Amino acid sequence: MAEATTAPAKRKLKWVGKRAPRPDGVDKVTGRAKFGADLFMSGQLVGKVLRSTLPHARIKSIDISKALALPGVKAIVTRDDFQDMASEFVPAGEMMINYKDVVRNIMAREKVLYEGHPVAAVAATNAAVARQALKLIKVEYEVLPHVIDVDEAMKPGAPLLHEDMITQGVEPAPTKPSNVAKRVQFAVGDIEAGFKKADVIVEREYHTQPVHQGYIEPHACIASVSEDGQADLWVTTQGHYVVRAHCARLLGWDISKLRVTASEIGGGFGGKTVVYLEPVALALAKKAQRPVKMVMTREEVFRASGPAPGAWVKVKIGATKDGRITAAEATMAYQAGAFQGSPVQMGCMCAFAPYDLENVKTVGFDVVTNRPKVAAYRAPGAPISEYAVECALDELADQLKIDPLDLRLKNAAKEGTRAVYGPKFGPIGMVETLEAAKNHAHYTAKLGPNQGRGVASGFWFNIGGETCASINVNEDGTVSLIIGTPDIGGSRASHAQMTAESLGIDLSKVRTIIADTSMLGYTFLTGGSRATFAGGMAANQAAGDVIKQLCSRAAKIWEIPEDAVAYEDGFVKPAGANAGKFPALSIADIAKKAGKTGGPIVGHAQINAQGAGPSLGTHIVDVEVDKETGRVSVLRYTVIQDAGKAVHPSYVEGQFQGGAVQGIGWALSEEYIYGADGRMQNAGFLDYRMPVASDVPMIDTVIVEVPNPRHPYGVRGIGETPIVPPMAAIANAIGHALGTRLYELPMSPPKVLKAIGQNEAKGQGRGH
């Protein structure tokens, strides 16, 4: 028989590539898109949670009897209704949890760990009933000392979260409890000959803070057990088979009797690939025997959910006087929250991954901290790292008196570079996206007074992994694309294109469908960047599946040999003129007689994808500075970046802009602040400063296309790069225009208007 499927990326392409409307974009503008605060069931009740107001304290008692006995409220868990789990990490989204960790964060056990940790949940007839249910529960604590910073946290002395925690990584093993969790280091060459060779080194450090992931939609999700143990949940997340999967463990269930379906989600960004309500919302509609319907309070998605972490990072670097780095090295210190798991580990892959070097060294500390346990943010650990790192280059490139594109071109990475994590890079597109920055006219735009350029690269390596497809052929032709990865950026459009594309059909003629968890096997979550790039593999291959059953299909029914038909365009054909003449058949000829042939044609594919190829990008941003405020303002925004190839490109550069615009925040405005007593102070968007529509301006892209030679359609992951360089190229811009640099975030005026001072105190400002 035929190959199933020609090599897409080696013909002309119909339909990946084009900007084809977005399947879903008429349910969301007319408000008929179901999220997951949207579902109602009969007899549904309200479930909300008891939260700690300490930051820290041992559980002594919780007495629930007179919350119990409250008319309306028909079930109340604690604790006490969840079996304590061993340590065993697995696997979420980028990062790793421990499952005796995620029982103790979804219900707090021996200790309140932070300020909003769950301590009871109620269901009730209604949301009044059930809030005053919450003021009648008695929690006695035992109010013990916090801390709240990562430098705080590391020092001797300071106050413990975890009494049996010993810190890993580290030879000899230390014999006493600390609240760093973990050291992790990455290291090629010889640092210190390095440094030898070095005319010039940079040496700093630098500080950021946690922020959030800024989703506009609030955890939320509605939970039905049935009297046989038959389970039901509708939720908001990124990755409904990661929640079956932990809410099964957490409460003791076969993973067949629970069902969970993915709402229309709005905004995650990796912040909803974990589970809070989810386990609680089961357990309570188990004991009430009634649906249980929870959404989570702004106040609680700030003061509960877990933010990106804040850091401190140290970095030094050193160059020859013509601008070849001879060695490079980072430290840092990650805030993990309340239990352990920061993205530590991926910061130290990324912090140098842009550049190809001979004597690198990362070192990476995993601390806990009395805050809510961090959660994934887009290329979670990256930005942190490569924020430091790219500052660090870009006074480098000053005290060389280097151009630093040119100096970032110098010591860029490409096709064979070794990573200090391990693997050698395919074909990459980091000198691509520094050539086409040095040619951007926005690179050589005219600044006024108090204005500043900065430069900045990033890096994410992206991931594959788990993923299954189907395509169903219907009766009139048409086809139904089951996918198990929840949409939160554009991939039902993707995904569609790429099957029209392998199956050289009209893009009309197929719609992506968000299977639930029982119409599927296991698909990983939506996260790393690997929704279209493992879900076009799928796609591709479920697609050729479909090829061979055409092709088959043909061969009965002209009652040739299967191997004398072949598929082109949408139609079978014979393969040539010996086979004989019969007009081609279309996909729509041979499903209406798929009854007569062998019944329903379904093409399926389940793969552990591999070779997602790392994604780098560059950034241009201008600012001026309002030195009476110290008011910082974005004038012009450029990103560049390398997309293996862009399967629609108006998402992609919508993913581009929204990464831009979540860095600027991260630089300039956003931050989690905390109190003396442990409490956050800003826990809600009027005062945790998000940037709006007149902060930013609009922002350019430009697409560069290195295809991945893994992916058949030459995909690379996008998502996550473009909120890597902000933070650092905003820096660098304010450092060029005040003539001194900020080395902590977010540099908001009161920090940029201290950095003034100091500066005129030194008779050293300057603008241009």
The other form holds:
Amino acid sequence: MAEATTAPAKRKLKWVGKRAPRPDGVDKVTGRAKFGADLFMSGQLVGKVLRSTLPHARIKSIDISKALALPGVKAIVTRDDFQDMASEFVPAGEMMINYKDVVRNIMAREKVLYEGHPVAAVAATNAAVARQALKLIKVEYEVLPHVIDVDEAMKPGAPLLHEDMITQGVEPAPTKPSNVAKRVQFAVGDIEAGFKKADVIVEREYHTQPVHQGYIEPHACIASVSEDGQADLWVTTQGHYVVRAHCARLLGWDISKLRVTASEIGGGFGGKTVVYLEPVALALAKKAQRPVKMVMTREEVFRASGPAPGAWVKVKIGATKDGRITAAEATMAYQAGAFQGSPVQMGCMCAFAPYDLENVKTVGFDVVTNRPKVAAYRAPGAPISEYAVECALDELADQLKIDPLDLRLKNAAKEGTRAVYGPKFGPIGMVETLEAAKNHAHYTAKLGPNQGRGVASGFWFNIGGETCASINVNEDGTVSLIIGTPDIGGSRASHAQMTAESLGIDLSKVRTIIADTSMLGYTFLTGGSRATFAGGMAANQAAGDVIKQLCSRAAKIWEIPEDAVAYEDGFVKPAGANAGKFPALSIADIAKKAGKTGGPIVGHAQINAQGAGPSLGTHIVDVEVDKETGRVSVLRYTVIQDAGKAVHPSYVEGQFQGGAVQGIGWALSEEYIYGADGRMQNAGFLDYRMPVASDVPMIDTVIVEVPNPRHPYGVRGIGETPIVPPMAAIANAIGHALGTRLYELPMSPPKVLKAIGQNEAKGQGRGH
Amino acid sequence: MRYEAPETVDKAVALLASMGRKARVLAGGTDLLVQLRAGVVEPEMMIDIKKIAELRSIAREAGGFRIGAAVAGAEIREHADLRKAWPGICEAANLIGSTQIQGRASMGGNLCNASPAADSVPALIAAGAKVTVVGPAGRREVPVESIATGPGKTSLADGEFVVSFLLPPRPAHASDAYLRFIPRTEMDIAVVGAGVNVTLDAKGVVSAARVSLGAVAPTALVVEDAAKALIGTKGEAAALDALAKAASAACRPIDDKRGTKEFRIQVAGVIARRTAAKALERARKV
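The structure above corresponds to the form predicted on its own; please provide the structure of the form predicted together with the partner chain.
To see the whole picture, the full complex is given below, headed by that same chain.
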């Protein structure tokens, strides 16, 4: 009896590992692909949101009467159109959300909590009428003092966003409310004893700014609700099943009433795992009895959709003279935005995860401020805490006069290392990426004046989760693979490759289709670097189901027992005593006769994928600093990361490169700039400075493969780790170029120039 | 909103005069269309001046060049004679936006948008360029630096618009340069911009110079002290340092999202010095 592989394939692979053409590629290049704003329905209305211009205020009244009377206005919704919800946390991507907060985030109730907070939404016959209607809505506010900065928000007497917020995780519970939603702690060993054994201790504080995911496609959807309450939603999202669940819950509908289709997606990076416009569009569509399309402007994306948090992190690391770390401690406070739920817990879990340490403690605080609620952004939480740790480690290496890669090698986590958050690691690639970095020509290349080199490593867990897959064997023997995770980074291609491999058929015979929510069972979103890992696992299992059925049909045709056949390379052959008795049957042969042998052949899998393997990476970067202007140029960049198994190496490299580029922006130029009025001053790509193509060098990549033993093809998931090391690698490179260090992101020209000036004033410049 | 595209200056003046402030003049539209979309301006009429031949031509005049206000950056880039005589103006005009924007963006629009950070303006001021303005009262010719009066504000009267720029004749050993500081490499707005125009005598001594700075005050500055620091020198390090110092001293910047006051003052000197060095190097070769 043949089965698809369940352990990492040791056989020679035909499709997995190949750089096959991307099935969605041509449509995306030619403009044929349909994104969130590209579906048009007859009779569709335009939906627009009225947003708060105040960062913090109590809503005294909302008068929509004049707007409603404007010809062309078909529906208006406000807080009165959404039922209040009880406090209940549910997973959203890798983060948790609370419906009590979500219902307030999609439409303000008692208060507006940030500039950009929705207060009302209008559906009208065109955009001009909708905009005019927004101006006619009168909102009466009682202005409240606001707090933007995380340090300020934690001080006693800071303006309170939620008057009933009592810090969780503190014993005894505080008696007074504050902006600190939660305290979390992870600890192993005895850090006090560990620090006593240290010969050298580095203790530093770091600050980071919020950064936006920066997807090029803004949030967009079109909703339609029929007279009998059957609803359809077309939306750009990383997870349409999750959108369905949230919308149904927020609107009080049965899940079966709502079908959600994921459009092509122009980037998500974690930011399209939550709902903003979607429940509002559905509510408007129901009220207006017409389809409603809503598309955010870029300004709205910045003012109202989640960035990654800004934070402060304090790190203390002690080591012996030979570079063995004796104790490590980190304390961090992350901005959650207007509602609790920053990824600080993951920041605490990841901070020291690349290392095998006896004594570790991490403490985190989740802090609300008058900013948009944060959302997931590639490896949520990890880039911040690991940035701080990797910078401190670099200073430790400098002080100990040990090569920074050797210091990391000496302390690297390996198979069997117990993580601070509990589990023991399986096989992981930390040592392998460090060794590959050491052996890379980049690491020993000569540097010019005002140039510096930095290295840093990074860790991310990766996740599995609920995943369904169906394989329909078509009448001609070709197969359709139906999966439920939107394709962001080439997962249609990788799924097709794994399916072709599992079935032993030509890749051209497999077409991957992303199902809408009515076609497959619940499938968690594309996030946590899980799509290729979990989808591949489900597809492989569905292929096993197909193979079982093919064998059974062939046995029926040959009139021999089912266990007397074998499956090999797309053919069923008689086996054992019957070997050679009948000519082998191809999938096409069996498919043609399927009607006569029991009906269509369809393989299914519905799993909760387990065994995701962490991916570790090490980056090397060279920078040059213009000492007269503080401008930093990235000259050379190499990403080295363990992929487990690269199903499609080009897309793995693309993820490595993309993460590095986003990290370069995080390190050097991206930040939210707020005025004293609590309003964001740079809500556009001109002044929110993401790197452009000419700002970055060609990013070199090295794929390390330490297979994940729990995946049929050894896959780990690689999409998030690449954004973890860049900030520290660049900070370390700048430190080496200048002989002085910066402790605040972004390391923009004014900050760098100031640091140069201060260093010269001290007369301690000692450029390397 | 009405869209009009007159083919003569007179028709454009008549339209503009009849609508007053309810009309906006459209050249390349690379600022205006963005403002329209953002709801910053809501004009009743857009008067497109690109159909007027005079506004779209580059011609020799009085030993210099006359450049139509709506000539696109890409057209300036392709004009070999202009580029040879005024490389600084051309490099400044070619910094207005990306390659795609260059197909439309004009120096007339760049000037009348009156951003303190406009790239072509310091280069035009350093060149000593004049602008021809037309309106209901006829034509007048004024220096470039007299147009912008503050961020988004100009000295143009109701019904007036800019027709063309006139660049003076070029003596021997004269050239110019424009450099700016931006945090990115492209797709950005000047945090500091500097235009420097120099003329050398036969011995290589600076006989005339003009220095202009952008983005460090409400309008582009003419920095006479910086020019004086160069005149009578061969552009040695000491002269360039004095120029840098004078440039920094002239700055009256604000702290904003694009840079701090302190940073702009310091970097203005650096950029002015680099620009002057580049202009001098060019002047020595022609």
